[in-house]
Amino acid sequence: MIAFSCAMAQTGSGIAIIPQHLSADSVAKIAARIRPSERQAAWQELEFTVFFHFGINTFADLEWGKKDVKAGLFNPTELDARQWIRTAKEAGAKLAVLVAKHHDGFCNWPSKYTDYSVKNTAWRDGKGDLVKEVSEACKEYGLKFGVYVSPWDIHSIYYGSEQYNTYFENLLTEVLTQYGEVDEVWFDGACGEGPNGKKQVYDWIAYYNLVRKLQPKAVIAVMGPDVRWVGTESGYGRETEWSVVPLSLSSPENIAAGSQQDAGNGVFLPPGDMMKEDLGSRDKIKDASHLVWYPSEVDVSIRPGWFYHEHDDSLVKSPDKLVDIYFSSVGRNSVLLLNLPPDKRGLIHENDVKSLREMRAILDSAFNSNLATHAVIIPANGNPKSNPLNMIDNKAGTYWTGKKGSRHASFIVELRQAASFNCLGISEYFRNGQRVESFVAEVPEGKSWKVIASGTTIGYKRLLRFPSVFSKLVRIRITASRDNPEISEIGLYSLPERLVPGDR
């Protein structure tokens, strides 16, 4: 009991040390009380964000770049960052991440540390600054702003030496100090050869500390301590997505000072294989020495590639495909990062814009009418001090909880009148931790109840689609939970039948 209390004291800041010889149930309860940092919680609530891959590769018709591509090739003729951000906002995105520097090494701002940048191009007569234009457009349209800065550099002569880390930190400093608030800094782990055939040993700890110093509110993704990569670029997250996962630390004794939520000394390094189907089940956490809040970001491009290629103009993902991706990312306790690669003109292509607008129209039509909004909620085993109407007040900061000490909960949603629906939305009050392990939705059938949908994890948001049913009553049962379930929101929706996959 003493060891358990000590472990619990470490939770609340997003990380916990797990004493040895605890039962699996005790470890699960610790995991349930690990919470996101404020920056992580605010990021999760964005739900849908966009990526802009644009640079020298756009004009060289490449994905990763080549060392001998000349800077002068970069010359967009109609570049309009406001069109990019306006398109993103109309699609429902809340944050835009710009590729400031990709693996090719070309800087989309006029860096004083390299000539391989927009300052040595004909665009804007060599006086352009794409990072500035996108950041200002984000401010104008009310989107948060993020940057991708690749540590790999095919072009830099410093790459493969200690001097390169200093060079890279200088580039980071420029990007993080000249454009106002930055809300997300996106690193990947790509580490290929530079122009001299050498590979670089990245100083991740120094990079993280620099971001924390210059932009303390920014989440660091996905080769970073705040947000992890889901593991594929398909747009599809896991059916069971835990935000709390096991963690190895380079200096466990410094955990309190250097955890991911603090500037600290950067002891956190991203865990190993984050691509496995099961990352956070009881079986995976029962023997962990540390647990950490480390949520999932699902990245995918609207086109086959990450940069624009004219031959892909007919291969833009359809509105229905984008909606399916939304359900399989945002609807599976993840944040969606959708790439929109501007073309050689410097505009989001018409085909991409059309698909995005139609996607947004479908989602708006589906979610603008929550059949549960004016329902009566009848709890079976709730906490008498907890108001069940909190689940339909459309307020993320309120919730209903089950009976104290119970790992199960049940409530009936009684609609004003019988209606047809084929989608359930349900959210936990994730700021207190992620707890639910399984749940079912049921409707009356004769004298019993028929299961219409079932799921495992909920987290920030879970969306389940199923064949349409017509009913006035729906029963939600939390069948397993790591601690008292805390349900923030529920919704019942009607989707076009074509958007409801079979076997669900």
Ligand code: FUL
Contents of the next structure:
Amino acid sequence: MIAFSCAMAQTGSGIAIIPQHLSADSVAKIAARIRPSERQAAWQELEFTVFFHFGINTFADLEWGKKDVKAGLFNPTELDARQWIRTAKEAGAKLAVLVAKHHDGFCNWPSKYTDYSVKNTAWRDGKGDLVKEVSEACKEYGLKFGVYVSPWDIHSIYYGSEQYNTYFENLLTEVLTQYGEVDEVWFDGACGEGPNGKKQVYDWIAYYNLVRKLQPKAVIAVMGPDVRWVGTESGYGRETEWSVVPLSLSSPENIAAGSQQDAGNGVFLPPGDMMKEDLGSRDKIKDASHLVWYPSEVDVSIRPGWFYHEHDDSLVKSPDKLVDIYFSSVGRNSVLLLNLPPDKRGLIHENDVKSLREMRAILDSAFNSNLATHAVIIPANGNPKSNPLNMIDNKAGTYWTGKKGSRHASFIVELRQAASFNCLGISEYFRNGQRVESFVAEVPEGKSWKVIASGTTIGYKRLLRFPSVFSKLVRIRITASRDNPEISEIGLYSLPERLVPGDR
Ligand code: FUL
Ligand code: CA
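Right, the form predicted alone is done; let's see the coordinates for the form predicted together with the ligand.
In what comes next, the whole complex appears, and the chain from above leads the way.
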């Protein structure tokens, strides 16, 4: 009992210690009360973000670099960071993550700690600073700014020694202090060989503490404590995506979990296997010692490679493919991080721009008109004090809630007039935690109801596509939940039929 109340005291924050021998239901209820930190919640609400992989690899036509590539090869002739950010903004992205240094070790800013940077190139007569140009363009267009700084470095002579950690922290300090607010710091876990064939022992906790000190609002992504890599670079997230997952028992994580509590500033090492089908269902969390809020990010490139290669010009993902990716990432409780690799001119290539524009047009025409907006909502098993119209006020911060402690609830959406639709959008008030485990959408058929779509998790947002139906009434039933469901928004939309996958 003492242990239990201790655990309860931990809930309502981003991490909970789970006492042994609790029932699966009690563990699920604790999980439901774990909440995102403010930085995680703000990041989740961005929904769609972009990546820019650009640097010496762009000119060497490589993906991971080679140690003997000369800095002078870097020479974009028409570089225009404003064109990058304008393209991202027009596509609907809210944050741009720039590769400041990739595994090749080349710095896209004039670091004082190495010669291997833009300062030893002909670009802008050696006076250029790409990190500055991109961060300023972000400010101009109202996008948030993030940085990718690769810990792996195949060029630095320090790599493979303790000095490298100091070198890396010096680079990080420059990037995190010279360019204003940074909202995402993306660390890759890759640890390959350096120029001497040695590998590095990274001091992750020191890196994390430095980010927290210099940019406290930034999420630390992927090899970091705030944002989890979804586990694939395909653009397709899991259908069952829990933002609360176990912090695994193995020793580095335990050490780091301790450091999270000591530092009081949210640092721990990410848990092991990210590739599994489902990471957070009852079965996956029932024996965990700790549970954490650790939401998923889906990173994918618009081209086959992360860097620009001319031979990929005809292989840019089509608008329909990008829309499918959007539904399978943003629509599956994840943030989409779409890579747009600028070309050797220093511009986002015309083919990529065209695909993005068409993707945006499809998404706008679907989502700009929510058929549920002026509907009447008839709830069942709801909290009598809660207003069901909160689900259609287009405000993420207002929600309708099921009766206290209830594990299911339902409501009928009565449209002003019968309409045709093939997409349901539904969101939980995720700032209070993630609760829903399964739900269905139904339309009347004779005297009964027919299921048109079903799903497991909802979280921040779930988008379900189904063959078009024509109806005035839709019933949404939350069939299982870890605590009373709290639904912040619902929407009914119509997409071109070709974008509805056939076999669901
Ligand atoms: C990977 C890297 O090795 C790729 O080059 C790319 O940066 C991708 C986003 O992460 O692990
Ligand atoms: Ca709302």
